[in-house]
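Next comes just one chain, in structure tokens: the form predicted on its own.
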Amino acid sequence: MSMESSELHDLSDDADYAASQQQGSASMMRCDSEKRSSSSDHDGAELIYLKDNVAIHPTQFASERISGRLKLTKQDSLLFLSWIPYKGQTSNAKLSEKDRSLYTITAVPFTEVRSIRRHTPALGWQYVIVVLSSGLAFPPLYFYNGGVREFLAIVKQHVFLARSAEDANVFIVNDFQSPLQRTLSSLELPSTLPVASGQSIYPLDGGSSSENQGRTSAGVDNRVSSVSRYGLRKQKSHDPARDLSIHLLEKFSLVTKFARETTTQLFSENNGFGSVDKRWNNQPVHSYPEKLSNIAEEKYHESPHSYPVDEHDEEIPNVVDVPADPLEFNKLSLVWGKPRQPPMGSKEFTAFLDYEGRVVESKALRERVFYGGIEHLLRKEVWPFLLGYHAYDSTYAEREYLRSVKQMEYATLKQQWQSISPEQAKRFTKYRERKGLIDKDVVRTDRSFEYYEGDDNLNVNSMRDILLTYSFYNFDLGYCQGMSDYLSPILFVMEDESEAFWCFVALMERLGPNFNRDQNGMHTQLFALSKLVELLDSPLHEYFKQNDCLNYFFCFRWILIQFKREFEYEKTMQLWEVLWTQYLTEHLHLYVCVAILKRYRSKIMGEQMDFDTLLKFINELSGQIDLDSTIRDAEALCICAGENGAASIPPGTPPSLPLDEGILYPQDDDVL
């Protein structure tokens, strides 16, 4: 949801609410007779509203819903929200009391509520999603007997409630102060936050456009090691506001702490993933680590290489006993494949080509890049292959012809927005919003890097033009904060606006779903990550489950911008080209997440980190992660997981290409 202080409309302009006022008054009368005798969630509270048969869906199946009672209570002028599940009346006998208590909402004050989103489809059940000031949200509350309008009408009578101009279905609660002040006070953040990959010059901006509803922002800034002729520059002054904006936007990206499966249709039987999930859940989890340990032990005896112990892996004094890692056997580190190699140079790359320029063995080339990377000056030639812009079987002549054709096509696309007159722009809200957001972001992206530093930098202008052109090329997706972070290294490598644009287009074909408004792409990846951790480290997964961390949202930033904030600029490019090879799997980034979590599992479990502590700890890992050892760990885990690992990842999970030719970037208002 946008944090911008935008024009807000009172609910009285909504015909639905006007029609519900009489219903609301009637409800008040009904409740008045009950509130004197009803027991409240806390002492001295006055019952204002009560609604039965309000349900939460732990899964997408209606038969597995948990029904309960929704209450609004008031005490000392504060309004509280509660939802209590019925005891022993759930429609799913498999759900325990512990499961039901997990979803219980107990006396949440509306001072901690940021907004309420309503969903009143013509067909299906009405429901609301309550979003807290922290960015977390409760699971959707389904009104099986209707009554969403009545509920909101009652709320309006006790707190200030206004409709957002950006989305008619979103109602802002207690919007008296600036969004930044309210957010900072609610999160109780420190005045500064650590930045891993260098000092930042990204000032905090109080707003974003409607393009960012339900999306996330992750503009990042990295220190740069020596790359080509652009070396490490003097560090910029530390800007805590930039760090706060990153941290806040990460928090706001957490759509819900509980309802991963509810807010996104990850398990529909139509895509075959539901059957995969059932198959896994029907088998005892403990059997998989045992099997994987056997595989790992076989790999150890087969491999001549041993994985060196990381210098940073020190003995951590644990507050509690930490369960053993199921993949640690005989106290030996995991042993995996080949060690990292020197980057591939131009002469070696030429050996992969025939006399007309075709890549003879694409798999061998991808393997070479996977294990060693690419020398910087060669990236301009190899990256288009890895990204899918150039076909491996294309010739020199065909690639040169494609460049000329695409250059003209890019110029045509660019002309679409360049030809918009000021008078047209006044009547083109979407264009103004996107241009404004892009203009703000490009002057903040990687400006400590020499290629983009300084006033009137032509490369910054090229980045702006590419992103604005892309918003016209892919109008459904448009522009989202975080895209500039993907484009920055591509433009730096390609050094050509048109070529950089088409490489960026190819990358967004894979990663565009990361920025979907419904966040389905991100949720699918987080779900797959949870299954991989369950497979590869069941004690760690169980720990997350017991500490309300099972949504894995603490890994959100890693996945959203593919670890760009975790490593310096050159290391980020090395990691990306490894991921782009899709040599072992197209989802290696998920195994990278598992590898990092396993590296720090003793500290996480030993110190009994809860969600907020874990999120802070993960953020502070920036700049402390060794890339080469992490890639080797990820390779090891991928090999160990094998087919079981592949089966844990839903078909179509980014960066997989879409499964069908339907709408690639859904913008459904009914999804938060």
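Basically, rigid core = biggest C-alpha set you can superpose within 1.5 Å across the two forms. Residue numbers count along the first chain shown, from 1. Please read all numbers here as calculations on a predicted model, not as lab measurements. Compared with the form predicted together with the partner chain:
With the core held fixed between the two forms, Glu112 has its Cα displaced by at least 2 Å. Superposed on the core, the two forms barely differ at His376: its CA moves less than 2 Å between the two forms. A movement of the C-alpha atom of Asp456 falling short of 2 angstroms is seen between the two forms when the two forms are aligned on their rigid core.
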Contents of the next structure:
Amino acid sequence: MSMESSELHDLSDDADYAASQQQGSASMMRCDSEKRSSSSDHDGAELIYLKDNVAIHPTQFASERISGRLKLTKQDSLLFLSWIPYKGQTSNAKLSEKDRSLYTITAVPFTEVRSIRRHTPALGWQYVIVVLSSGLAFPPLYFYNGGVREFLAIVKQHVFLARSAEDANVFIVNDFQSPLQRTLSSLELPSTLPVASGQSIYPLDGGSSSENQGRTSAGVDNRVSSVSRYGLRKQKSHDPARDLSIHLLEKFSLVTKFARETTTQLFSENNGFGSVDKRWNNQPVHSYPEKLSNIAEEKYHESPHSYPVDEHDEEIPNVVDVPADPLEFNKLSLVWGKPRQPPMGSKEFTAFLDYEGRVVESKALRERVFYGGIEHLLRKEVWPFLLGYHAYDSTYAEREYLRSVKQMEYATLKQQWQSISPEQAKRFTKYRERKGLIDKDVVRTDRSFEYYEGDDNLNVNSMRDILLTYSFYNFDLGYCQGMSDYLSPILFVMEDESEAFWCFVALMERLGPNFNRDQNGMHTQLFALSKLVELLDSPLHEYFKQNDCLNYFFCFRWILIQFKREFEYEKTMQLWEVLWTQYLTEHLHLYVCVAILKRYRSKIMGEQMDFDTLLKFINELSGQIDLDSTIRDAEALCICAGENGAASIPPGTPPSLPLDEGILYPQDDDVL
Amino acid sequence: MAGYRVEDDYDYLFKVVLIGDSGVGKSNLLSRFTKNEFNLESKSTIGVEFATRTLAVEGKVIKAQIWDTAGQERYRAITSAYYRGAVGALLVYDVTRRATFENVDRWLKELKNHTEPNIVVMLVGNKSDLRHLLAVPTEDGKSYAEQESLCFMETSALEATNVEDAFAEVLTQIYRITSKKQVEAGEDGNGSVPKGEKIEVKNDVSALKKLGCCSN
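I have the form predicted on its own already, so could you send the form predicted together with the partner chain?
Full complex below, order starting with the chain above.
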């Protein structure tokens, strides 16, 4: 075949891969050829279909895609699907070799595929999502050159493919006549698990034959015996709830994470890669079956109270239980979230600047801050960039000039209220009200923090002056409770009234809508949050729905002042600079909300918290939340949610800039 | 505190809201009553909080759930949801700031808009310890309360003056209305409010008026 040689090239890293398999999970391997290269190398494997430029988007940004080759091969009358990323060739140099390999799909037999969902939007790229019988799914495969229809047509020639009655874009593989059979098959097809952990590249033993294609078998795969040694599955009779769960999982393609995670774990055992991203090395490695039983155990111990929909599953390891976390959150962040780095220091920052002081690559800088934050003394220099007060491409001289111009402008603005005489004030209710509110609030903002401590504290006076000046600068918005919470760390960092004022102004450009009179900015964010929870934890969403908690008012304080009251002062500054990088998304704060809620999901649902109890519980979490792991979890969730996550957040949701300014997303992220 | 489960032993659960302008001392009244704490530098309230305390009223165990809301008008749109189910309210002003007393009218309207018409309301003039700064004479508060059929009390969360009494008074009034209603309902053959249930006060103008309000 003409493509043989190029395939060999594509898979030239497979020696490492095979080695890792041998090393890390030898006990699970029954594959007789350890030096695997490609399916076509295997005796009798026949290449059925090959498609180049099929990509995976590991992040929400299409610019970070990983391109590869999609193949269908046939062996012993079984059809296999594989997707191998191109080596050393990606649109984004930052994606490590490991990142790319992470997604590799190695010959999955179609006996283990439950359905293929196709997306062929008028605008944008066509893609398919392959869902396995277990409910696991692979990340969307984008057909950059089109051809989804052709792909499905070819699949159809080899396996039984039926269009779903509920959704015309879903093609069910191995469809069975009755739901009972379907359920049984999805439960008993044990081979999905080895596949998910990347093991069943080939049939595990000689037992697989054409009847495993599914349509003829009564739903019980004859490979059960070969896999039962993993102690995975107990026989289980038909359970409609479970069937529904499978459907739910399938619905949210992102539950794909299972597939990704297990693939990841396979690679985390791999010592073959030289320049391995550190995050993979320190992670505990579980084999998939072990993990499954862990979930069940944890669930059992964590929540003595029974779940609403869960009556009988304590013993049965199951990934599709309704109340179980579809993302298996505890492990999620280990896989996706990078460990935090030490904060960026002065030397490191200088390396980002050219000789005139421009930030050469703003995205790299933002990435660095995202993963480690900033040393305190350096914040004064970096925050103005993050907040948008300074342009990344400004020079030292330009910034110095801006500083002096803005200083004068600030003085002029401040003069406006300073010149109000007592007689004028008497006739100026709005001013008196605002001043009264500000006076009240500044003396109760962070007063136990050293910088604002004590009577007649000059910094407290500066805070009042800035807020009053702001209420004149933005008279429409005025002063709102919560603003002093935002200003306090900014003034502490900038140590200069005018600079702090302009940084605060820049922040309010994005977060001002939080304080809108109609509360629209808050409602939009709470709505987006509910959508994200629906996407990332549908059982929790259902729970909130049933308990009349969908307004998410219990997260109001979190969002209004971006967790200022939830963490101690230094931690708040760390969180804010991470949020302000807008590195992965403008809305990381919403993923932070999801991360915290998921952290406590079993408590919330296990204790059957109603709205009041939940509100109290959330309020009292203040000071109890670990920041680093929360950021990691949020990062993991954001990556995992990918485009579906981004699509859950309506355009213009704060802190996105308002829609009418025409900037919905950071320019860096534009798709070319 | 008994965790987050609502199973502790009590006869009635009453929800009471604290309302009034920003900085009049709502949060400190709450912490004084529920935790016997006072903090001069307590932060402004963002969103909504609540705390509970259980106390005995006329031989019954009452669990009081006291809700505290942000004072700024801007947040009322979102906090209004929290009025749901309230059977009592403490409408607080600051005796040293006349403007906070002048706003009482608006708060009362707001309350009437979001709650049952006959919830027990007490007007509370807080910060009575700052006698030298008094800007609202006791008589003003009292006569306004009479005119609007509200209970009235001057308190000092700082000195813990009348705080206990103010809450106890409101809770007692609520209890009396509740039990009276139960008796009436019993006579009508409708049964009584189940033990431990949250109750609502409906159409009890006469009951409230008869009982008289309050400990002037």
